[in-house]
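The form predicted alone is given below as one chain in structure tokens.
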Amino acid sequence: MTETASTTTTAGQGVGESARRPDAVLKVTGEFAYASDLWLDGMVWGVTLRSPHPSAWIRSIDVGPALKIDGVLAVLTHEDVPGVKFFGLDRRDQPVLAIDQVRYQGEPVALVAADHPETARRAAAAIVVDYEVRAAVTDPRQATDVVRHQPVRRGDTFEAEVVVTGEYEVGMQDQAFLGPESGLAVPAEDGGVDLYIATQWLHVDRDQLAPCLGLPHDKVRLTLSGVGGAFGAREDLSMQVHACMLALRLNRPVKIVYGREESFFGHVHRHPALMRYEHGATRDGRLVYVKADILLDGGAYCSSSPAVVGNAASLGVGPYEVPNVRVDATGVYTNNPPCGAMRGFGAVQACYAYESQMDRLAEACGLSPVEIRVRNAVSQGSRLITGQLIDAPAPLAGMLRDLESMPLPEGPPATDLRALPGGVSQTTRGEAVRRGVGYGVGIKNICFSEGFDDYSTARVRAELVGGEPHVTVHTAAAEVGQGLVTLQAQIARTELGIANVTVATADTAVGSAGSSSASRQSYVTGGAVRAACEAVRKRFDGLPAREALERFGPIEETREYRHRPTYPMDPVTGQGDSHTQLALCVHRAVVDVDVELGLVKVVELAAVQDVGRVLNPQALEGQIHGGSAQGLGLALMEEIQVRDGLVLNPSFTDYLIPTILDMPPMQTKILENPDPAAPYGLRGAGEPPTLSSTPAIAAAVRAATGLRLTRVPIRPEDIALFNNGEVSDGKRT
């Protein structure tokens, strides 16, 4: 059921190469093994009933129409939870199963487990559930159910001679990952279960199922199985303990898959904002203060809402000197689907509106884009308005300079159907084509932060096989398609010298790696690889590899690593020494833009970004791509359209992802200014290029056509009504 990702390759395929990733051809060619893929004999398939509401009561719930189908094995509701009944990552606040009532679409009430998925599906349709529909919570504003409110507080000087205030929206992104929610849950001799599951985080996932089924955490094993992609929308849990509890009633494997529908309600999606900044300067763009108020939609459950609005809270100015700040970041409960971790984490949302405030700053002052970020940029040195001190590189000055020199493409009419506003469509032959260029720039916190026990295990065996010198790396790092398991062995090679590594499968059998988000495994994994590889070739006593291990046998140690301390934000004043470590990504956007019919097509984007180390030149470069890209879709395409609680776009047809006929040429310069408090000096690389693309796509449209527009994504109605008089101000009516 499980396969071990292998790696025999050169030892020149170590630290700072771009190695081949052991999972690539088999991905490519389509023999990779999903957790969807996943097949024991004698298993079954479990199935989720779900709430159509966004707000009940459930007054009774009758499972006999269903047990009398034939192939139904068991139904099972709330009443057959084996232990506690609650689950979540900061707060167990949700139920495994609705108990008497649901708080949004899409909720679990009850299980059915069959013979044949469309057995199970059926049996799931039949089960009565008497609900007494109530008036739901939907406006974030109107929410008196708050989750976290986090202040900033720095300096008292909230007045100067140019201010520009804005009220801005982000809509709810989806992860839209292509592998849905999936694991296969096999009951074990010695009365528990093992769970082959899809996720980022396998300790946690243990820590939430144990008490959930009644059982010591030492008898709920994990394996990771193939994930197809993961964003942060797999740091919750989905179907894990729907899984397990219906394994361990019938004694049978139980597999569950949900399909794309399914998928878009069995997970968390990124937090709407509404937002509103004021910012004043002087004369010459100098800021003074910043005022924010940020309001976080967290939809029913908790989640991880307490930290993204913590980042939210002490990112929410930027990578800019502001003497003055008051920002006020708030998630509430609403009975929205739940939102929880998302690539950028916060970061993001605070991203489009402050980038977007620093451009309505610079016309106000009457200097360019570029400038003035330029005379408001932090540097090493610099203190965030939480009062950390930046302590590592951070040239941000430089950075834009390097990007405004970047030459840029030629500009239309186009000859080529598909490099205009709505390709091969014919729409235009260019005559209402108008382009635009724009700056975003973003700051995001690296690895996990505000006092949070942020640590990776490795364990690391080296031994002759065949005679040859072989290294075996074991860690619960989850690979979520960021190539970690190629970095983990890049990272073997280049501290032991041997060529001859085999990344064993993530599991819970060894200690805690904590989350693939953050951007943090490489930061911590790798830096626990490393420290077993070291203790390792400690061990070696001076000699050579082979001569080590034919004097001493197999070596093998096991070491923890954790980054330097974090402190919370002070619950009052937002003070606090709150990150590990920082990282900054500047884009350039060029668009055309058809000011008739309202489509946007983007011509390049640009992106300069300071890694710290270079690791895999590769890898890095299609983290750089992938994060512009989900940028590029929160800018114009991709959201979650929820009307009323009910969502009306729950599919790949209806939710619009970029494609590779969307997704531009694209230009990138890597920094590597080393931290010298990480491993190699890296940086975390997979979040800031998501943060700082969206807001110069944003701009470039905004250049292009005049308007604000003060909401993302972007639709061709904004653009167009506008263009043909039907609304005065830019913004969707």
The other form holds:
Amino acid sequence: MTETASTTTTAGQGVGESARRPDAVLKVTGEFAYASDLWLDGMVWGVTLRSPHPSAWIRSIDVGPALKIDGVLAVLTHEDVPGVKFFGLDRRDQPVLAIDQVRYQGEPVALVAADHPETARRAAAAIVVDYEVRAAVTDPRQATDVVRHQPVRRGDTFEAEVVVTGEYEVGMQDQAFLGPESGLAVPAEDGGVDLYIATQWLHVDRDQLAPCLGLPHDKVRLTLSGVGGAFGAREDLSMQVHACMLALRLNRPVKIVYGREESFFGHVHRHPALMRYEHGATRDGRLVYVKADILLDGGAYCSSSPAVVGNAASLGVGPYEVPNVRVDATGVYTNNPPCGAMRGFGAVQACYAYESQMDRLAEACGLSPVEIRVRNAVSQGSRLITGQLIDAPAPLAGMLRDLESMPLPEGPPATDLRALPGGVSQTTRGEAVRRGVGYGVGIKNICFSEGFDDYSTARVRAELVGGEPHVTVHTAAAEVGQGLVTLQAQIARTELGIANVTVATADTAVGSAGSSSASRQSYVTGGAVRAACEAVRKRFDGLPAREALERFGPIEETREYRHRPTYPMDPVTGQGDSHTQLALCVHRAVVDVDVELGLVKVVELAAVQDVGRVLNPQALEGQIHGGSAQGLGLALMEEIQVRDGLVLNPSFTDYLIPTILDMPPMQTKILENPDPAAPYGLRGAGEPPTLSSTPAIAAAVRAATGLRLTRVPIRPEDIALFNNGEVSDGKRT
Amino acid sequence: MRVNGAAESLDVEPWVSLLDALRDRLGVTGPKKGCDQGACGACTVLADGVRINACLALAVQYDGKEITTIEGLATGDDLHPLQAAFIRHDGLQCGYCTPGQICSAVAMLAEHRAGMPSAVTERSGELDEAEIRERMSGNLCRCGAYNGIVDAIKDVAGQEAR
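Return the form predicted together with its partner chain of this protein as a structure block, the form predicted alone having already been given.
Now the full complex is given, and it begins with the chain already shown.
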């Protein structure tokens, strides 16, 4: 078994330093074992047959032709699911394998195991499914099945001197991690199963898996294998139940690896959104009211749509003081691909719309984009539209002033093709290149919200190994590239003063750590590791580590950590303290746009973020760059194109993500205004830059083109076809 | 063929890609399958020192050739300078693209040393940031560690120039 995730470091680097990733050497030498690299002698391969239709009845499934193929070991349908036939993060509404009907293109219908992946693929293609295609609901405006509707109501004044309205659209973004879904299920002698898997949350996987397999929880054991990126797409189950079903049926190890195309069908995406906003303000630019309708397409199954809707509602007007509010956020079921978690989780879509509105308001009031935001910025002591008090520092106005004062890059290039939009494939001499500058502000909740019992568990063991003090930290928290294993070791070094720290492979042998999402692991698992370390240190009885361990022997403590509780939103008014921590990021984007060709080059991004306390400067920089890059992708290129429920571009040649040429240099300024409620005063940092970069880039493109551009991603034709010297609304006719 | 210095003898069907031969037949799993169609660069390996997408190459084409993967770059416990620089500049997060990035960078520096121009090369021939970005644009990184990758490559190119 290839298993290399266990990690030891001896560098004496604690909290606040750019400690090296303990898995870095394995990752640069190719030895780090990702889920797709796992191998066991005697293992066989599983393949999934998926629906080609977005909506159909299944009249019959004939597995006979597949079973006749040499090398095929099993073909399973929903009839073979040993236990509960449904799973889901929020509601168990998604069938393990389709039962009598399919509700989206790509829905799993049958499974094949064979001794070779190609044989399994051929066999899956040989299964005969008789579909009766039916009408699909693919326009969320026509959908009648509501996942959640969350209003927010505050105040009753909806008249103002200056009113701006706008309709906005956000396309369906994909997480597009580079390491496709993969897992290896190994049957155990006790009748249970061990699953080695790339996931974000081992315990919630197990909570969904065990009932489907008809097994008690203790017979379903999960171990995290190497994760090739996540960004929300691994929060839902993909092949977990399928691999375990096949392994238990065959009593052999079964590996399933998705290809790139299958990966696009194998996980949830970011909800596309249709939004209508109306902002009212005084003539000097102070917000009087905001009305917003936010419609989110949840696709065929629930996934985490209810929580996404909650975020869209509670954060729907941004970090601004607004006394009167009517927000309605609605998620609906359609026959489009299911949507769920992606970095920024429900706050991204609204952020694009409300920031676009703030720019329109600035224009209407004759103010600069920075000034309109400063005049309405929240600060410590402000209330969100849900009535929740912002009790930690929130220095938004100062952040905007800092951003504005950062030096701007040099003016647009004259003739150097290399620097022009489109690069060396430019067909002009750059006569139509215009520069634009735009600003964006985002606010994101950190940790799970709305009353969720959000906690993490850490087991810390100190002992002498070869006469030297040594610490082992064991949690179930998923390292997905964010550097959590680095931070866990830093905390142990700082709290125990012991340099040698091993972070054990994450598995379900220890209590839940919750999900690696919502920018929450530094806070919650960091808090749990610190608490367990403090408990160990207490048992040192004031002695130095070595003496204590010599006298008392190995010391082990396990602790759970919870952040301050949150509360549900009122179903009618949306009022309630639904979040535990809020994080701000602001971006300035500088772009060059060829207004004739519709090509955009982002020249520079600048960001100011308040992280409370810097735990690892280098890793933090990486999070800000990465979040900004994904926001850039949403602004300019990333969209799963769905027509009549069918995905048109499930590949990296047609679904474009930013390359190294698209990613501009960045200036960053980090503020450290501690949150007294959080461990070390920290504030979650991974998501906020994903929010604010998108509207900043869109605003910069508007500034360069004079177009209204009410949709992201902005496509070349949105610019080129509407820029014949006249300002249009940038919409297609 | 030789893989990372060791002679390997394989019987493969003519349609087996070099990537599948390495990963599934030889257990060399450093090169990654990110897209299997030459779009992401995670499978980049060196064939007689030239960078190729192993997913777009047929194994039989490389009969008798020297294949170097990420596993073949370090000398014992001594990391290749680019491997060390990627760690120093944090040019990775999840690390899935890293084997391809580093192999690509190794060959890219050799190409530049050999005087091979890129689409953006001007007369000076200096390996500036624009050159590095252009020459590395076939390797995707979804975590967005690009600026760290540029810094790592600049660092090593600078060491070589000294």
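By rigid core we mean the largest C-alpha set that fits within 1.5 Å across both forms. Model, not experiment: these values are computed from the prediction. Residue numbers count along the first chain shown, from 1.
In the core-superposed comparison between the two forms, Asp70 has its Cα shifted by less than 2 Å.
Once the rigid core is used as the reference frame, the Cα position of Ser60 differs between the two forms by less than 2 Å.
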